[in-house]
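To begin, one chain is listed below as structure tokens, in the form predicted on its own.
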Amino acid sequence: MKYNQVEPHINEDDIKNVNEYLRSGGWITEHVKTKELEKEISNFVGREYAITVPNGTIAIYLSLLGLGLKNKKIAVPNITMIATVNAILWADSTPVLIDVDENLCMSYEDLVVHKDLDAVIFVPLNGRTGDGEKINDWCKETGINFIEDSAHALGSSYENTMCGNLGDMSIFSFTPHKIITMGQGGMVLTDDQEKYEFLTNLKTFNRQKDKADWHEDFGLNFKITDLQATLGLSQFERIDSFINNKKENYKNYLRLIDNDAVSVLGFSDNEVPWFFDIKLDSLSSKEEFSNQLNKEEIETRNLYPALSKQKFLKKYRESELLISERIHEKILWLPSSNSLVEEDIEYISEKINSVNA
């Protein structure tokens, strides 16, 4: 048996619900089911409005447009998935790379030295919330826009707020390795009705009314499908069990891994682990662990490289980024699927404990 680092968890109810929708006579494209999904998730995190889009990258891009952030300076953590920074470039804006802290989230101390920012994109990486609320408060005080890229963090909470409900706008992603999936898909969330209407119109060609070919203004097609939304709704029905399973699997990894070369990175009770991560002493040690586990059919994945190490982004490196440029070489993501049960974690942990590196 091979343990994939991650895979979607699709059950018979998901298959049944999708089949029923296909037999229902629905036109597949975005309609009632999509609105239901938007309502369910906006209610779950406490937002007023949600707008579904084809993926998380587009969600970040539309958040920037919704806040008028073209040709601006936007802070982004130096460790995040490439989509976060690419959306900034897509909006003709300039990324300002900020180092991370021990939570692998944007460092508050490294952020506040920058005095000429127009916006901050905060990423609760891997479900960890870091200083997100503190940074949001600083942005409010200084008049800086705050966008929360919660692609990893559905179900996680800050001290006072759920992920997805922080800042001017927030986003989720529903790709196959997220806590719930519909294959592809993203979502923008906001409490601002004017921005909600702007983005809704923008993503539907700015039609004057449904089925009309007169348009109020420029618009594009960033719709999803009710077929995707049906799967998303089916997955969302199990959100509590997904969250509980993630937390239990984390506790089991923490309890069972006993190798002096390995540190299991922690989560607080209000955080939902997206991936389970271990830290090694060096790049060579990490590679040795990865190679040996791969021989046992246990797949791992490296933490995202620091953005400042990407060839096309090096020109945006303006300050020392010591933590992020070193830490990415030492972290492995372990098997993290919601299909894993305690016996699987026991087996994987046993193999980790047997590695000499």
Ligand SMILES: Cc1ncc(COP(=O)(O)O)c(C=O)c1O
Second form
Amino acid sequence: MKYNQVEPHINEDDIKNVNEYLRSGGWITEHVKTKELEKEISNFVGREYAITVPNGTIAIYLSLLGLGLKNKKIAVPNITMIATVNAILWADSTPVLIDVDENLCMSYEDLVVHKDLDAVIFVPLNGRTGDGEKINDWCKETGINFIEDSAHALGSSYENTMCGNLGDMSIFSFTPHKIITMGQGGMVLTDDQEKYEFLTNLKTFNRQKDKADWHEDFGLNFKITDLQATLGLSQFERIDSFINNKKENYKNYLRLIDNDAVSVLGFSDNEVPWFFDIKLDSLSSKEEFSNQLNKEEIETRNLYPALSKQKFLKKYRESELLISERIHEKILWLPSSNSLVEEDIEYISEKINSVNA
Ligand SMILES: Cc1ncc(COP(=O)(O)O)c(C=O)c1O
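Here we have the form predicted on its own; I need the corresponding form predicted together with the ligand.
Once more the chain from above appears, this time first in line as the rest of the complex follows.
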């Protein structure tokens, strides 16, 4: 038996629902199922509006366009998936790399020394919420925009609000390794009706309401399909069980891992552990650890490299990035699929405990 670091959780209900949709005579492309999904997710996080798009990268890009953030300076945490920073570059803006704190989220202290920013993209990385609310308050006081890249964090909450409901715009991603999946898919959320309408028009060719081939303005096609939305809705029906499963598996890893070379990174009760992460003392012990686990058919994944270490992004390093540039080498993600149950975590933990690194 091989344990993948992550895999999608597809059950018979998902298959039945997609099957029924295909037999329903629906036109497959975006229509009522997509609207239903937008309603479910915006209600869940408490946002007024949601706009579904083909993926999370496009969702971040559209958030930037929606807020007029072209040719601007935008703070981004030095540890995040590459899409966050590439969306900034796509919008012809300049990223400013900000160090992270022990939660692996953007550091408030490191952010506030930067005076000439136009916006912040905060990432509740791996479902941890860090200083997100404090940074949002600071953005409001400073008069700059806050975008929440909540790709990992469906179901997690800050102290006062759910992830996906912070700042001017927030986004989700629905790739196969996310909390719920529809293969590919992304969503922009906002409470601002004007921005919602702007992005909805932009993503549907800005077509006149009578559906003629007359167009109010420039527009593109960032629609998804009702086929995907059907899977998304079906997955979303299991959101509570996915969240409980992630939380239980995290507690079991925490209880069972007992190897002096390893520390299990913590989560608060309000956070949904997306991936289970462990920290080793050094790059070499992390590599040794993952090699030994791989020999046991237990797949791991390295945390994202610090953005400042990527060749094409080095020029955006404006200041010391002491934590992120050290910590990224030491963190490993363990098997984290929604299909894992207690016996799997017991088995994996036993193997972790017998590694000598
Ligand atoms: C933090 C973060 N933001 C954005 C994205 C981009 O999402 P997508 O892969 O749907 O484009 C990802 C994807 O994994 C991510 O991890």
